[in-house]
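Take a look at this single chain in structure tokens; it is the form predicted alone.
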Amino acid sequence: MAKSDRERKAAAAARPELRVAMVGHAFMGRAHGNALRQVNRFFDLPRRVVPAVVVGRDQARADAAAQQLGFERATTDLAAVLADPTIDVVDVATPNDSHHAITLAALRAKKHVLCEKPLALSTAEAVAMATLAKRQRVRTGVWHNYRRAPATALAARLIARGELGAVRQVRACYLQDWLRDPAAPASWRTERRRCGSGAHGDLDAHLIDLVRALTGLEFAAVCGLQQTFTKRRPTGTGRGTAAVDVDDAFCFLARFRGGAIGTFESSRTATGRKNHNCIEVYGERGALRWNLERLNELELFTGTGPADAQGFRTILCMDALHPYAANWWPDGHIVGYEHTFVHHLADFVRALHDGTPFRPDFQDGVAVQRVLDAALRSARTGRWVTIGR
């Protein structure tokens, strides 16, 4: 007999909490801050997910987030949160160059972490960061989403299975036009010190996260090339104008370990473009291609059936049998962006309680950021960089 909602409802309370700090609370800190309210009410899970304590630097603010995102409290005092040993998990959603210094006080602390993409500014901080979490015994995950939309989630199933057998190439693009105009103002994400690179870490790094995990290659040498089309911006407080030193788009070509080959491209000046991540996958018998603007949707080419009546077809990947839509509605209903934070979450949880692991976890982390590293030296250079280990 089915469960009514007061009993799903008791049966959730009454098991153990996963108490949560989440520290920054802007664009990510939102996205991350709906996945933490919603999942246990979408996904039966072994521990309650509590939205515990929002961590920012202006208490007045802090409180606001607090109380829109729904957490229960508010603080400044990091330190005091880290050493509450009620605080289970730290998820850190701020800027690229307080990722390292938080996590790794969060790692000392012991508390599991969550952090935002990219991991860090370096692979030298990266991999101090992997190597702490390994020694405090502790779980790690990196927040690239979109390995969990139902359609990626369902590329990475076919591909592993062979339906397109030996993969030979990957064309992957992230193009948005959100810094077309030169009069859009310089942030923190146009300032080398504070996120590392622009459109490359920006948005590569997503591309990257997402081959490793939907084709399971490895990359093994890159060829960048990068440009920055407006040197200066306005400041944004109305005086004066402050130096670009990021790139606005970046290209690069991978070589895969085993032969295959790859393109990557992204932007943030690709005019009409606002949120185009695009994935092709072309293996020896058949394709896949996806679309973030189209995230529910998948078009597979198998080469099977009538030679006059092949072609792509659009799999619409929002039925119960598809990855995580039968936690949603019924079958074709679309899911959203927000939805695979959720589903991030959902997993994480589950592999933290079981033990099992999680993907992308820290040393996924450190990988990403190995190929972001070497692409930009390729950049500076104009030469092939080989990927370390």
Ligand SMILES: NC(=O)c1ccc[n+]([C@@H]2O[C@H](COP(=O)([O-])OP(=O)(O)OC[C@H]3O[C@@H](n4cnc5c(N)ncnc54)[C@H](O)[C@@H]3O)[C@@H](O)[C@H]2O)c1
Given for the second form:
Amino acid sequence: MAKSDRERKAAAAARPELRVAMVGHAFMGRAHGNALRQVNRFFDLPRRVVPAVVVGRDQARADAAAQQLGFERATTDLAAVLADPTIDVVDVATPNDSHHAITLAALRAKKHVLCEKPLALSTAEAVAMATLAKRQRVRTGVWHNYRRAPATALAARLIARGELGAVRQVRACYLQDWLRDPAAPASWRTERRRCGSGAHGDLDAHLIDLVRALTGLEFAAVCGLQQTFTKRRPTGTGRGTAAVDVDDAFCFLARFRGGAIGTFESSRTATGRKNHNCIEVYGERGALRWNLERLNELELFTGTGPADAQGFRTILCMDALHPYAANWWPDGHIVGYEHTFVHHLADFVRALHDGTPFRPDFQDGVAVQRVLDAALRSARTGRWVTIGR
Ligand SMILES: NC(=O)c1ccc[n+]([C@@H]2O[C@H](COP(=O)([O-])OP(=O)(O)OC[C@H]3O[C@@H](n4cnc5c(N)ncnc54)[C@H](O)[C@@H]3O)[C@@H](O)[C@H]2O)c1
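Return one more block: the form predicted together with the named molecule, after the form predicted alone shown previously.
Full complex below, order starting with the chain above.
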């Protein structure tokens, strides 16, 4: 018999809480905060996620964020939050240079950690994070949310099912243009000490994860090329300029274990492109293409049907049988960017409760970081660089 709304609400309220502290409350803070509030409304989960506390650096701004995003409270005292036994999960939504220190502190306090990408500034940092997480026996996740669009999750399912045959080649690009204007200000995203690298760490990190998630391929070697078109930018304060010591654009070739090959392009100066995150996968028998700007669509070629009527067809991945779609609206009622974060969180909560694997975890973060670092080294030396395991 169908449960009444009141029964459903009572059942949800009785579920054990999963209390989350979120560090950082700007762009990603809003995306994560929205997911934390939405997830139990659309996914039937064994735990009730509670947006408990926002951790910021300025109390007034953190208070405003907590109120707007629906958290119970805000603080600037991370140590006190980590000492609080009622906090289960620490969600790291701060710039890249702070991921390592905040995460290590959270892991020492035995909190589960969800961390933004790229996991760290270097492979050494990422390995330290993954090693401590393992030792502390806590669960981890990296916010590579693009794995969890209905269309990309379907792509992974189709490739795993063998619909394309063995994968031979991937083309991946992630192109934006918000730094195309030399007058665009410097920020933590243009300073290597704070971000590690430019378009590469920012955007290729997602592509590397997406290719691994969709195809299961592992990188064997890479050959990179980078360029910085604007070497100094105005500071954000309006006084003076700051050096830019990261790439504006980055390209690399990849060889995968088993013989497949790939090309990767990232840019924050690709005039006219806003958030063009696109992946193409070519197999022996079939191929597919996905583009974030048409988030719910998957282009698929399977070479079936009459010879004169073959070609790529577009699947709208919003029927109940597509990944995540049934949790939202009736067939064909599309979802957007923010939903990928909700899906990520729903899977994490379920995995945490069931004791099943969650991907991408910090080991996946390390794998991504190894490729990022190898491509940077290659761009500096002009040589192919082999990826260590
Ligand atoms: N998954 C995605 O699609 C995606 C998209 C954008 C950014 N990111 C990643 O998310 C992270 C944050 O990026 P963003 O765009 O939200 O940056 P942002 O600059 O918009 O926000 C950073 C936030 O962190 C706070 N902060 C900075 N240092 C801090 C510290 N030491 N302690 C506490 N708070 C601190 C800032 O006050 C701000 O609230 C980065 O690692 C970035 O690469 C991921």
